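Taking the form predicted on its own, here's one chain by itself in structure tokens.
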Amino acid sequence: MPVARVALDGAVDRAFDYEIPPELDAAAVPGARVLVPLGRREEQGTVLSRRDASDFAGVLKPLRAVEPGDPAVSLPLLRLALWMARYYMAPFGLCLRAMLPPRMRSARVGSGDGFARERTISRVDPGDASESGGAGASGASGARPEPTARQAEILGWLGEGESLLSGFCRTWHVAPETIRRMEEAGLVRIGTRICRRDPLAARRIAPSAPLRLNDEQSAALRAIVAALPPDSGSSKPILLHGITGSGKTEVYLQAIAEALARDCGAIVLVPEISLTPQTIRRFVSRFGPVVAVLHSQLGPGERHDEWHRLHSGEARVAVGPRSALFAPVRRLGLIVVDEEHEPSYKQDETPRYNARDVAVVRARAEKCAVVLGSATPSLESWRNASIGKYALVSLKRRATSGCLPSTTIVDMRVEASPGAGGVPGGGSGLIFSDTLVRAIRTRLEYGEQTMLLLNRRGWAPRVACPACGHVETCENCSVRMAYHRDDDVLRCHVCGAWRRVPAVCPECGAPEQRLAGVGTQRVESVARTLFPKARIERMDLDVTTRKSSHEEILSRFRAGKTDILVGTQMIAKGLDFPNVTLAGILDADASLCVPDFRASERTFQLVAQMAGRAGRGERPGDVIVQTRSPDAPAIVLAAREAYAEFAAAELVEREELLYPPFSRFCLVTVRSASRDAAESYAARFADAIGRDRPDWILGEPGPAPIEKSNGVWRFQISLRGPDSDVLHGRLRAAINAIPANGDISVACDIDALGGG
């Protein structure tokens, strides 16, 4: 009897052999979802391969069930999951689970196809009465009775074809009981059909035509088209470096049009949910129903149906954030990773993959083109292009407006000096400089829009006692709690815990608490005071938890119903509003102060990306950067969008210190409910890794930046060196030498984005 090798869905890092019963033989192919026995319980998994016999000496158990239809995971995706498991040191089953929609992961194999169904009604031709199920009404002679006047009226409304039963009854005010009697009489047929849960059903998106490309865009399009199959299925990845507003999206659209003309599909990745509505609108307006949407704010049913549209070939273009990379697009021809530098492409739980890098691996496996686009590329991609590993295509001028916005750097140390202007933030320094206030008022006078960035949500980042200095911290996490004025509570931005502000200091009993620092809620409040006639909205995690909230806020802003949009980094990327002529960055230093080797790179990217929101239409734009470090290279060069100059200097420093892209970097995190246990195990793990090679740098084990999270203590070890195979070998040797037990867990984050 043939044998199936199955990877279970759980975090079990091995596969199991099962017999394939004859009745399941045709369906139990590689990639199929199966239900199998494991001990006294049943588990779900995916068939990896088939073989004639097993190496297992005992008696094999048979498969219990196989999901009918085409296999859920294609052979290229199976191979990709295997690569991910090896490279990111993750259980193979979890890598496979990451490729499936949530409903398919949770639904029991064989329990149904997961589609919603609706009842339909259609009229029956007299000649078909014997097949209508109305035998009781036809009598002994088999003749169908003549419809009553009311029934004839209903048949007239029904017309030809099939109608939705509930909608028909609601529209024509017909009782369901009347329809049932007509079915018994053989006059109508009640059936069922699959009902698509369409995430775009409530939207009206007008079609759009391709725009005329300038010379740079045309050259970029030619480079991408030359890499599409079947012309060049093994081309290098393409790094599309285009300044903000240079028209990268239009290049993507026309490249996808060419891929579709060649009977190929495409995947488009965007980094943030906030970017998804705008991207979806542009792609659906161009390509219509062949676009499928995949992101976490869809309901499980919507994600299930969109996934199956791609799996069946009905849809050919997948659009969404990180997980859309695994969309089952048939004959994949092109993968686009927009804003490829964004850290949100890195998964923060097992498997800890980077969608940008996995996109390159999938493109290589499927022999399709891959384009990484950004105005501020990651230094890894930039160096790959500089050494010829990637092909570099540049867009150096804006597609619509003639020039970049004018940027002013405001030294907030000077603004805060005695006699200077500016708007105080209630004991927390200045929020708005005089320069920014005047610029906003000018925009309001001319009916133009402003975007203001502060990458901290809440009202105040910390609450402190002015008498003894005690700071309110989370009981579950080693972080300060932020004050949120909307609901008058302290909130932990790590675990979500909340509590009321204490009436007195819990340490010294002082009656007053000081709200220190500035968050987006406070910025919004001060802006309403300064500009009482302005229409102001805020966009951050606190106001975008509801489904479609991102789109609603951005739609009002696009329609000109909002004058000033205040937000965190989610407003700094990829958004295109032609009427925005002013972008203000309120605290450009925030990310510079983080103890992270990527701090300068992230600061440059955030400032440059936010600056790119202004002046994208016909009117020129201005950018005002408020900072207490006006001479920091990351801020000065970002203000000029001088990426190449910044990258050259930063790469010299990275190479001297052996940081990526000149090394492979891993961050090992040890977790335990006991601080002492986590610290002790981390020390032993570091010893097991060893310091015997001078070309490798092993960091001393120490507390993670957030030492305690959700009640769990965390210690970290960084490891960096020149060779990924050596990295994996040293880590696996350490794991085998001192296996985790009890409540100890170890996570190895390969190609970690932060720390060190």
The other form holds:
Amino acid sequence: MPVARVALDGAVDRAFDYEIPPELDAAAVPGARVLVPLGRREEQGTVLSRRDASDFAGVLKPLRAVEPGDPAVSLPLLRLALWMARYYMAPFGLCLRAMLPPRMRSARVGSGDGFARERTISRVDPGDASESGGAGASGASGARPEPTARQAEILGWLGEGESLLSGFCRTWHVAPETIRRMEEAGLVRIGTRICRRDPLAARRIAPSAPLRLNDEQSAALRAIVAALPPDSGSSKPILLHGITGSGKTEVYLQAIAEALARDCGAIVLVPEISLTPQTIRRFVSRFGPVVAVLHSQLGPGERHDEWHRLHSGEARVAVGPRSALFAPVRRLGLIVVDEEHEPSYKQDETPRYNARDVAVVRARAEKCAVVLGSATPSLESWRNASIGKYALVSLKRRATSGCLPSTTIVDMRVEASPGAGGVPGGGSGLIFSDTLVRAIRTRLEYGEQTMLLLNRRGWAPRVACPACGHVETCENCSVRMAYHRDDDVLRCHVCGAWRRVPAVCPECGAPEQRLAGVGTQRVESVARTLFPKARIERMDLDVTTRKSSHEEILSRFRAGKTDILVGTQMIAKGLDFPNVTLAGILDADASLCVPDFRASERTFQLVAQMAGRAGRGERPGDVIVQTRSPDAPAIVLAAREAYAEFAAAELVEREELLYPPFSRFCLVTVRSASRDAAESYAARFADAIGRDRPDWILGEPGPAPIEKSNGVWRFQISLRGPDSDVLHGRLRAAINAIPANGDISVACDIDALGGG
Ligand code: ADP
Ligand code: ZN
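What I would like now is the form predicted together with ligand ADP, since the data block earlier showed the form predicted on its own; can you produce it?
All chains and molecules follow, beginning with the one already shown.
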């Protein structure tokens, strides 16, 4: 009897052989979900492969059940999961899990298809009595009782075709009992049909036509089209470097149109935060219902249905964040990773994959085109392009006005000096420079809009005692607590814990606590004082936790009901508002001095992306960057979007220190409820990896940037070197040499984003 090798779901790598009973033979193919016995329990898993016999010596048990229909996981995806398991050192079961929609992860195999059904009603044709069930043999329609006057009236309302039972009864005020009697009499038929839970059901989206591309866009489109199947044989991944507002999205849209014309499907990945109604509208208005939207705010039912629309081939284009990379698109022709530099493509739990990198691997496996697009590409992708591993396509002009905004860098050290004007932030230095205030006033006069970025939420990032210097910190986490004015509490941004501001200093008893530093709430409040007539809104995590509030704020801004939008990095990304002619960055240094070898790169990206929000329409824009490091290259070059120049300088430094992209960078995090246990385990782990070898550089073990989080202590060890196989080998050796015990957990993050 044939045998199936089954990988079990779960966090431990386990695969077992099972006999395939004849009645399950057709469905038990690689990629199919199965139910199997394991000891006395039942487990679920996925068929990896089939073979004629097993090398297992004992007696094989048979499969219990197989999910009917086409296998859930296609062969290329199955191979991709195997690759991920190996590369990211993650259990295979968890890699596969990442590819399945939520319902399929949890529902029992064979327990139904998960679609929602609704009851329908239709008329039974008198000549069609055989189906009516109530009137005996065919041709005996005369035996059917004549409908009463009321029933005839209802039949008249029914008309031809099927109606929804509930809607029909509601519309025509018919009692369900009446319908039941009509069914018994063989007058109507009650059936069921699958009702699609459509995430866009409530939206009306008008169709859009392709724009006329400019020369640069046309050249980019040609390069992508040349890489589509069936021509994609040896084509390379394409890095589309287009400045902000250069019209990358229009290029993606037309490339997808060409893929569809070739009967291929496409996947578009966007960062979660830019999966706004605006983005969705751009894709749906061009392609209509062949677009499936897969984002995390969908209910499980909607996600299930969108997944199945792709799986069945009814939908051909998947748009979504990171996990949409695994969408079951048939005949995949194109993968687009928009804003490919975004850290949100990296999953921060096992498997710790980067969807941008896995996209390249999936494209190779499916022999399809892959486009990585950004105004500020990751240095990894930029280097891959410069050594010829990727093909580089550039858009250097804005699609509408043609030119980038003009920028002013304001040195806040000078502005803050006595007599220099500007608006002080209540004992915490300056919030608004004079330059910025004047620029905003002009915008208000002309009815144009302003966006202000400060990447720090709350009112004040810390509360300190002016007498002894004591700072309020979280009990569970090693971070300062921020003061939030809205609800007048101290809040931990790591674990969410909150408490009241102490009336007196808990250390020295001094009566007054000082609110130090500036957060978005304070910026909003100062702006209201400065510009009393302006309509001001704030967008940050505190106001967007409610579902769709993000959407509402943006749609008011788009409609011109807001003059000034204050926000954290969530306003810096991907938004396209033509009436915004001023972008202000209040504290461009904020991300410069964090302990991360990518600090400069992140600062460059944030400043350049924010600057890119201004002047996207017909009118030119201005950018004002407030900083205390007016000479830092990351800030100066970002202000004028001089990406290539920034990348060249930054790459020199990375190469000297052997940081990515000149090496692979792994971060091991050791967690324990005991600080000592975590620290000593980390030290032993580092010894087991081995120091001072030519092939790798070991970072000294030390506390993580947030040493304690939610009551758990965390120590980290970094490991970098040119060859990922060597690093994998060292990490495995260390894990095997000193098994984690007690409450210690060890997580290896391959190609980690943070740390350094
Ligand atoms: P990016 O994604 O590169 O930042 P977008 O795709 O958002 O840029 O385009 C910026 C703006 O330019 C959008 O409003 C878009 O409709 C417009 N646009 C793009 N291409 C063209 C074109 N060929 N002709 C006219 N307008 C265009
Ligand atoms: Zn906390």
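Positions refer to the first chain, counted from 1. If you superpose the two forms and keep the largest set of C-alpha atoms that fall within 1.5 Å, you have the rigid core. None of these values were measured; they are calculated from a predicted model.
Novice: Quick one: core overlaid, is residue 645 moving 2 Å or more at the Cα between the two forms?
Specialist: False for residue 645: its C-alpha shift is below 2 Å.
Novice: Take the rigid core as the frame of reference and indicate whether the C-alpha of residue 665 shifts by 2 Å or more between the two forms.
Specialist: Comparing the forms between the two forms, which are aligned on their rigid core, residue 665 does not shift its C-alpha by 2 Å or more.
Novice: Aligning on the rigid core, do we see the C-alpha of residue 486 shift 2 angstroms or more between the two forms?
Specialist: Residue 486 C-alpha, core-superposed: shift of 2 Å or more.
Novice: For residue 39, tell me the Cα shift between the two forms once the rigid core is superposed, in Å to one decimal.
Specialist: The shift comes out to 2.7 Å.
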